[in-house]
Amino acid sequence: MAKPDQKSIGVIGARGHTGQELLSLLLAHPRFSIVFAGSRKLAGKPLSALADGLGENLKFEDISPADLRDRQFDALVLALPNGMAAEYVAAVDEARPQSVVLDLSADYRFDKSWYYGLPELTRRHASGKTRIANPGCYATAMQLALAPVADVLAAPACCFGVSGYSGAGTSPSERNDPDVLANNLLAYQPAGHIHEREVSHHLAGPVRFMPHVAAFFRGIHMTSALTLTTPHTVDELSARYEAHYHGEPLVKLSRDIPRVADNANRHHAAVGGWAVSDDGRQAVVYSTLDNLLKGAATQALQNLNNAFGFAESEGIPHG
């Protein structure tokens, strides 16, 4: 039960990799209290059955959309696969319309009535919004890399992304099979990936995205190739990014190419490693982040903090 100074949070789809990370962050947050955690497969088991340190006091439940009519909560987080959020959203709209709903799937990222919550780029639109679409992990890495130069792109950016296999979820497939991935790199969905459409939509300009998965568990590396309208030096590019992300604690800039291993299990995104051609018109920028944290759970916590008027970084470890 939430204390009087806490907001009560329900999480549906808590069994997955992102759900586990979000539960851990919420349990440690001084202003939030988890009042239920939904997982059909783990129903009746304590949260510690998912991971050590998640506690014994709260048990997973099999919660249907209809069950929400009898639940009290200030916010509902949906960590479900794509295409499964609508019934839960409809139930909240009917029974508890004043509650905050945050959806981690792609179901509402193109819906203009929902706030698209990539705080470093969109927080000016967050005030008063109670329906929040959390961006995709690849889409976050691409947008943070491209936003500072979006106004000087002469052609669609070409983004080559590599994700750890946690990004493929928990359902078995070749994309999360360590034996298949060993000494290997798998390309998939080379055209029309939903994160390509997501970035093109929210940056209001086309991008090309080529996703891959590798044998590491968590993290994303993104190489973005840019064609610029005017020549730029590395110093000029760096200055653009410094101005754009000044005062942003969860975006770390560096002249060095950011590495997955240095940013896995961290709550920020790292952007930098700029390079330019001799004529200054072709450029490359790199970005990396933990797909389960800044690409999902950490960003969700930023959005929940903003929804309730808390400091955006409250409950998010830095460093």
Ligand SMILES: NC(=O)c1ccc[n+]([C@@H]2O[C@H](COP(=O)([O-])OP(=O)(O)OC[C@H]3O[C@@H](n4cnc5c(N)ncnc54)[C@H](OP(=O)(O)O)[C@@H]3O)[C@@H](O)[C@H]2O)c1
The other form holds:
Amino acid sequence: MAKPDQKSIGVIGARGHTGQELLSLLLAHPRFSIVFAGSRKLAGKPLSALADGLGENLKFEDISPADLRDRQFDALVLALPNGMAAEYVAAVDEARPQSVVLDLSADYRFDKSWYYGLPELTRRHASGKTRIANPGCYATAMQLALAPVADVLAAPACCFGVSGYSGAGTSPSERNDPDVLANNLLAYQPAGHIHEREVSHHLAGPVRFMPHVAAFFRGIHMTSALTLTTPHTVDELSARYEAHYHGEPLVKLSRDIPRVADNANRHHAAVGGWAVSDDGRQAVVYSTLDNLLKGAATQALQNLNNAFGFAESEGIPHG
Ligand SMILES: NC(=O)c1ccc[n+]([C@@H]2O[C@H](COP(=O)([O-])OP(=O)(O)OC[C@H]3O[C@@H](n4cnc5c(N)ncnc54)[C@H](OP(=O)(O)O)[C@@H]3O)[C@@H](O)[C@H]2O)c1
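The block above covers the form predicted on its own; next, return the form predicted in complex with the named molecule.
What follows is the entire complex, opening with the chain shown before.
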């Protein structure tokens, strides 16, 4: 039950990797209260059945789109596999149109009637928006690396990404099978990955993206190769990023190449490690983030904070 000064949040797909992270963040947030957590598999079990520390008070429920008619909530978060959001969104549009809906899947990231919530790059459009598409994890890592140089790219950036296997969700597949991944690296979908289209769409210029998955559980490493219209030194490149991300608590810049292990379980993205060719026209920038946090749940919390007029970083530990 939400207290009078709290906003009530329902989460569908709460058992999954991103749902679980969001439950933890919401439970610790002073201004939000979880009023239901949807899972078919864990229906009837307390949240603590998923992870210690999530508490015994609330139980998972199997919640269909039709069930939303009888529910009270200020915001609904959808953490379902791609392609499953529409029926829930239609139910909210009908029964509780003023409520906020935040979707973690790719279903609305190309829909102009939805706000695309990558706050460091898009928050100027956030005011008053109640339909929020949360960006993809790789797409966040790419856009944070490319945005400061988007106006000086002479050719599509080539982005080589490696994700931990939590990026493949909980449904069993080759890409989240620790036996397949042991001492291994899997390449997949070398052309037309949805995050390639997402970044090309939102940065308004084409990028190339080559995804891979490795044996670590959480984190993304992204190497972005840039062809620049004018020569840059490392100092000039780094100054661009400093100017772009000045005052941003969740983007950490460094001259050293950021590493997955240093930034996993943290809420920020790390960007830097710049290198340039002798003629200054070829450059590389690295980015890394926790796919389940800045790539998903932390970003969702930033967006929910903005939707309700709270400080964007409220409830997000950083430092
Ligand atoms: N993992 C990441 O790094 C990441 C990052 C950013 C965005 N995303 C996006 O966020 C969404 C959730 O990702 P996730 O990794 O948290 O997924 P996940 O671990 O596979 O969880 C999916 C959740 O959806 C529920 N579900 C409902 N209907 C389902 C169905 N027909 N098939 C499978 N599951 C169903 C599952 O719970 P029950 O089966 O108990 O109902 C489960 O809680 C996806 O759209 C994904 O693309 C993921």
